[in-house]
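One chain is shown next in structure tokens, namely the form predicted alone.
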Amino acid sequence: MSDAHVTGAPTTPRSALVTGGCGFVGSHLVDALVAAGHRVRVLDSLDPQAHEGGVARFRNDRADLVQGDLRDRDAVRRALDGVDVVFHQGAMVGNGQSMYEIERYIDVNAVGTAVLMEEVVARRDRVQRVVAASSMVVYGDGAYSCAQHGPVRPAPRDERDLAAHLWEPRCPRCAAFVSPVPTDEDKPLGATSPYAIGKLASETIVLVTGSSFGIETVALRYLNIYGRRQALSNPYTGVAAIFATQLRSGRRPTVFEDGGQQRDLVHVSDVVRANLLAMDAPDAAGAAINIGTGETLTIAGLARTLADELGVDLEPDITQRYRAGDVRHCFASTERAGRLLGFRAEANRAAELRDLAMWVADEQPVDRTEAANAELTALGLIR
């Protein structure tokens, strides 16, 4: 399992642009497109936070590279020249950092998407479809049910409950604690961080522009992605990579709240396959679609699993503290993905977490999580 292995139905060769195509998901997607015989161009800024030293470590040499920022119209124009389909993966990621780098996150993720879509509109006679990476963060917290009142939409968790280590959301009608249920795409959206606001704006820009100009567009709402090639030295990357980096450095994984937060971990190979399906699926145009497994894992359980796979005897550091912008539970309803894309997650989570641990064991990441958490604490964002 050295890298994501993806199979899918053969398609007519296309000329594809992958924004962020040197990054985690983007590079795996580029490899799959090239292997399937498509002509591929990459637009990537090679931001040092995601690419240590600004080096495109996972660049596919069979894809053309335009090094540039999404907000750079000239770079976007060069990247779109002759393109049939766009996979928009480029973005800044990280809830925590976005809480204090608000302008930067909104600028890159929302304005960058706006520039891209303006240039797509100018080429709407050529560009057949745009498949955009959205995220579970657009929901805010996940979906919940009250034992007495059924499906409910809790208000944001009360600071007094959080200070008292009462982590679960409450029913807005009876104030009882509620239970998480699978989150479907019709749940009202509620971004809780500037990163989430930017991703929601990006998704909306793509779908609204497509509808307005008759361009086929699809937004894939990724759940928590894991796998090889994650930016291990980026303290704002995915939770599995953060924990693996801490363990690799001999440190206990930092777990906020009580570690009982439920997440839906989806392997990068499944995410890539969903993108390939979304390129052609006739019924997907105009839709936002969850890409996850529908199966849950607690944050503390993830930390312990990775420690076992790395052969490290370190229990998670369950801090009983919380971060502004975090949500309690979120896992996917996958019905729409099955119906519109024919997608179902296939990766074996236990085997792929073991593979991630094997890859991390051979890496030499710089563990910046402690410094990042200290900065968030100093700003009052970890309490």
Ligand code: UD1
Contents of the next structure:
Amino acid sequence: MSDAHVTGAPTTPRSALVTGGCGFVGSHLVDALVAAGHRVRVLDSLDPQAHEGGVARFRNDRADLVQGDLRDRDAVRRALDGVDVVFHQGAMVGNGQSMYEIERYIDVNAVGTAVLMEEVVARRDRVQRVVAASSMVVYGDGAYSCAQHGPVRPAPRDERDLAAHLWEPRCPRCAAFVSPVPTDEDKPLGATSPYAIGKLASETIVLVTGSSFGIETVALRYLNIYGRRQALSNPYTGVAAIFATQLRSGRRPTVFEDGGQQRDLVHVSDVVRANLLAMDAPDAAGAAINIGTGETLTIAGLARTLADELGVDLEPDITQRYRAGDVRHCFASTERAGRLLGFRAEANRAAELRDLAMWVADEQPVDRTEAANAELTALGLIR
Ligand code: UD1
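Output the structure of the form predicted together with the ligand; the preceding block shows the form predicted alone.
Next comes the full complex, and the chain you just saw is listed first.
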């Protein structure tokens, strides 16, 4: 499958700004917008952690590029000139790293969004809609149900349980282990890392500014995204890219906890489609909407599937160690996305994981995960 397999339904041509438009999701979105006939500008800082050597490998040359940081007001002003729809994808990504680079994560993800929205407010006669990338990290842990007490909201996992390798959260009423259920958008929010705090601030800034000034805004709460163009050399990227990189380097995937943690892996093509729908969907304005599949996969299962797809005989290394800030399970309720956007994930997970593995096999990623995990361990953030 080629990189250009994501295309959108034709709509009225727009002048779109994509922040982070050289990154993983942003670059796929730019390609889809260009293919659908929209005029596209990109604002991207080309942060070397995500872009090896500061090079924009996935830049679409039919889109204008303003290289600059979201916190650089002049760059944001230039990027917004003449724009009528904004897709805000630019952010630093990495729960683990954010635990010790607190200021940088809050600064880029929260303050960067603040600067962007101030400049959007100044152009509110022109900007019709802002579609912002939010994340399931704003929930903290997912939703749970107790066999005896029904839906419950467990406290963050107890250090003694984690030390005893008891990984499941407990019922706040009877202390029994609870079972995960789909997380819907009304679940109380609860960030568990500075990255999550920054994303929560970013989402809130976008929605609150929108409702205060009458600008249509939509926050898309992405579940765990995977696909071609994940930043393979970034040790803080998503788990699918990390495992594929480790396997490609002949190493067993490092699995935290017991590998039974469940995630909702959504393919980047579905995420792009959700953005295109959010650009126009009349009922979406003002809403936060999960973008996931509603289906789950365990992290150990993901490691095994990728090994199979890469044709390597490397069993996951189940470390029984805990990474600070990690939640146990989270998968989406997809009802609101269906109702407000007409969105339903369509990608075939097995085929797309195979596609990711094929892409990784052609890449030459520098595996920095060992060094990154050693750093987190030295800081007591993996224990
Ligand atoms: C991820 C994203 C976050 C996004 C959220 C929702 C990253 C870094 N994080 O958070 O931006 O907002 O999904 O879309 O992309 N794991 C291992 N070994 C590893 C790395 C991770 O076992 O080497 C485990 C983790 O402990 C965790 C799971 O895999 O249980 C997922 O980790 P990760 O990919 O970092 O994603 P989330 O923390 O779920």
